[in-house]
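Shown here is one chain on its own, the form predicted on its own, set out as structure tokens.
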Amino acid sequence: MPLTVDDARMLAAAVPSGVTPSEWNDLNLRFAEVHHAVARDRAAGRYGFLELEAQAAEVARIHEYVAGCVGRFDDVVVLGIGGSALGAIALRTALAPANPAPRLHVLDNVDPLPMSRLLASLDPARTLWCVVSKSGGTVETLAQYAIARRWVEQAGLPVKWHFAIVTDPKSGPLRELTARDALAAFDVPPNVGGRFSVLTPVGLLPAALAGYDVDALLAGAKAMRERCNAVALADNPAGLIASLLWRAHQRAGQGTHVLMPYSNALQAIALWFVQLWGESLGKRDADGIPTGPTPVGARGATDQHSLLQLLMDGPTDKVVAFVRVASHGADLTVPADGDVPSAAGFMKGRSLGELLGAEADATARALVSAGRPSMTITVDRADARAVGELMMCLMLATVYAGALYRVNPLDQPGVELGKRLAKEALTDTR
């Protein structure tokens, strides 16, 4: 079953602030002209990020280096940060078995103490390391990666062996230490920028050396690129998230989006879509007008239990957007004839897929009840090919949206003064 968006929760039949008729047909109007305008800009080469084809050679490379790599690690650890390290995560929350092998780590941080507990955990000679940056430069990640390299140089190993760097094809810091060491080396594409690189070597890397489909995944991601290029809103899910998210931003005061999938699995693409979608709208629009909604990952049921009083009663400010997965691909019932107490006996003989579904569509009727809009984001399952068709979908989303709210969606000058600052304030100027 493909990915399907259903919007009726965000229409002014079900709630006050919903979408009219007529602003429907103004909303089709308008994402007419964002689909023409995205399509040229595509066209042009701006984003890369559809251009899986292009990759072909690369995601060979990929294979190759992964067969060499079959038996020799029980752990590949990604060193990276913001795009180079979510989409990962994403995926290997997604994707992992129970008893992976090997096991699949990042370190998206510079903490010392997570570093410092998996240096202690891993085996030397068995531990393979993907260092991730965009630029090559990313301070966090280089220093992640000079720490690494010494503990390998300690064990007596070749550093050739137990690195791999993903990087600009051809500039940067890393991308002359693959040069002067021999090192194993794959590309991101110049026109990719790393909240939205999950599809290149940053996500697929990590993710082929873990096992994981990688062409399941740009098959789901192909597909859904392929559904986007109608034109008519109700045919595009990319476009009718945008535009409808869009709407309730700037006609309804619905600034809030909240991505609220009921899966475990998919619980790590909320905080990928986080990035994605505050890093790319959060802008000074085409006038200099600061613009841009904020986003909120959450997980159902749990966050029934911490976020759904403040969706219910609070400020009236948000939109969710629910992910919920037809099937789940395992499920336990509760027995029939089991020790279940009296508050709970309506379960007995029920699935606990069963009780995750029913609490997804209670808590849509509920902000339904109390005039909060939510829309509904269904893949098939959790696989990859299901986990390709979503992210490709908000890639593309938040593309549209970024024309919506006329922004350039690709940049980060507000990320780039704190990185300066920051190395300033490390630089010794003794």
Given for the second form:
There are 2 protein chains.
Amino acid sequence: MPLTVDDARMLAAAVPSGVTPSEWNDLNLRFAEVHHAVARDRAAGRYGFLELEAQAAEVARIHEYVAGCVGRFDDVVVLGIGGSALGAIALRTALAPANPAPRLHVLDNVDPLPMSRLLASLDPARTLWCVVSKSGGTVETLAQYAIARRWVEQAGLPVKWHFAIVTDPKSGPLRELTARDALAAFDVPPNVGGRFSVLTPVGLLPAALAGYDVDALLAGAKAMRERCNAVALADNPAGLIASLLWRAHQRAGQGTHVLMPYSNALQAIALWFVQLWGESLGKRDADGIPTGPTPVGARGATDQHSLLQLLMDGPTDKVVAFVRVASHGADLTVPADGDVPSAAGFMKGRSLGELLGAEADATARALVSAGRPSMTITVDRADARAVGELMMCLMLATVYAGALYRVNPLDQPGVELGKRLAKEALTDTR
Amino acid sequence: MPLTVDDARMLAAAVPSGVTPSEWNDLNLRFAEVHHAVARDRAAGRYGFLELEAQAAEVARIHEYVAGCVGRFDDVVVLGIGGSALGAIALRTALAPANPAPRLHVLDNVDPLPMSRLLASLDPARTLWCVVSKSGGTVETLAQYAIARRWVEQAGLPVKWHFAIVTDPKSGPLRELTARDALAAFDVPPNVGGRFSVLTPVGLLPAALAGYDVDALLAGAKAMRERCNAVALADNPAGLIASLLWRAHQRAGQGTHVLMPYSNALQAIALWFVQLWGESLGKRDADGIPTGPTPVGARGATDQHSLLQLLMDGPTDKVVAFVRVASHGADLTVPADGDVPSAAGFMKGRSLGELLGAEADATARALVSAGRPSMTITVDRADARAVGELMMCLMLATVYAGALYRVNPLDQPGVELGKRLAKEALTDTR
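And the form predicted together with another copy of the chain, for comparison with the form predicted on its own?
Below is the entire complex, every chain and molecule, led by the chain shown above.
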């Protein structure tokens, strides 16, 4: 079953701030313009993340490289931060098997403790390091690389066999290094930014090394991309999500957008979405006004016991996008004759998956009764194909939302000053 | 070094929306009233989480129980959700040693996959289950308990030796069960709600079983509680945090409060804080108006590559509270003669801890240059005493903020409807 978006609880028939029929027509007209503009920019090569076919050669190289790694490594460590890490973390959380071989680690911070602990637990001879930075100049990643490299050298191992680099195809410090030392290297297309890069070697190399089904992931993404050729909102899931969230912000002041998967496997996709939605849209618009929604990641049913109170009774500035999984693989059933106190007696013979589904449904209904809007994205199951669909859907929604918010979804001008100040501080005080 | 709060970047001298000297006087006067009201309610027994001395007998029982468990278990599994899980997760993330024995697991969702995987990996004879629910009637937890109990019984093991219960001292389904089956049981004081319960057996039993320093945790909490006897904001860290965040919301529309530890160890305290701040304050105020701040958890330096763009250039509705760790235990240094590309050449001979600190400082300075307020909470190191200080500080800040927002910080009326609807759905369709 392909991904669906249920928008019934975003409509005026359900909640006071919802979309009226005439607004629905306006939204469709506006989205048709957005769709046209995005199609034009896509044809001009602006959205490299949509050019999945252009990845075919790199994907073939990844498969070949991974085939050569089989049996050689117990641990694969990704060094990367932000968009160079969140995709791999999201894929690992969704797709890692019960007993992964090799294990996939992501060191996405310069906190010394997790890195020193990981180093202490690894066998250098059985460890592969994936160094990921599009520009090749990310300070955090280069610092980690220098430490990891020394660790490999001190074990007397050939650097060449223990490092794989993912970076710009032509330029940058990491690219120079791969040339100098003949390291395995994979390309991040120049027209794909970090937070849109999960379906390039940034996400695909770690995924393939860890044994996830990269081809199914790409097939799901392609299927979603094709569906989003539709101009009508009702047929374009990404367009629908973007239009409804943007409109809720503009018309009803609902600028806090909560993505809440009812699934532990999909929870890290919410973290990945927080970067995608926040960094793409949180900026000055065409008039120089600070704008953009605030994304929040959550997880059901757990966060019913954390965030739900705020969602129900707090400020009316939020929309919840639930993500549900239609079928859970290995479900667990409460024994029909088990020791279930009467407070939960109705759970006898019921499965945890049923409880999770009933809670998701009940929470959406409770929100409606409080006049709070929500939508529900449903995927068939938490597998590679569905993850590909979902991630492509959210990336396309982000590009559509950029046009609606009148911002450039591909840049991040606000993060440069902090980088410069940190560098100055470390340089000055030497 | 005790915990400090640096408020310089919350003041009008630093940012346009900051506190002016006359506002500072007003805030002090208002806080004096709040402090008085909280002291009065504390004397009336309203804030059980402050009555750490009353925990002494239960702490002694925990130490005794844990002594009897030494060597018997390889794995301890907490079954709990929301406030019954977040404290244990925060403590584990902060305090777990590199090679924990026993390992501490927390199943805080009814997602079947993580539970079935964990069951498959455990040895029933070497596993202890901690079932945590203050009311004893939490459906999710009771369902997990029934499944775990059957799993223990099917292994032919005595239930009595493999379950420990944390619940209300007198009533509720779990309390009845402990009486019936003579299970080990520990009390959640009736005047301590889930999200304030980390320093009761809810957090302390798992922490002690996992070998963390429970006494240092409590000592840190007590020290902070004593400091907060001060009425002057400058001397009361919790009062200062609450007053500044509340005032930013009321006067400057800054109602999104980002807690951003620059430490992987402290990152789960941000998740715990999200529940504490959101569920305590997100509700209708004394006039029935929906109110409350929206808490967001983040982690530095990683989220400079995710949220910072939004914080710098997005809507001016946010305050960032950084949490910094003054000294990192096992730091890692970039080799002075290592392979560091020139883009990161200034890192030669520098440690990751230095980089983390420089980035925290640079980010705060960058925010100020964009006119965005922040404060910095600094703890000496990420150890049990500092965690006790920090958690007590944030719990007290929450109670103070409840008085400022004019809400009851101890209830959660908005979460009941969803529970009822879920139960009805599972009952009706049988």
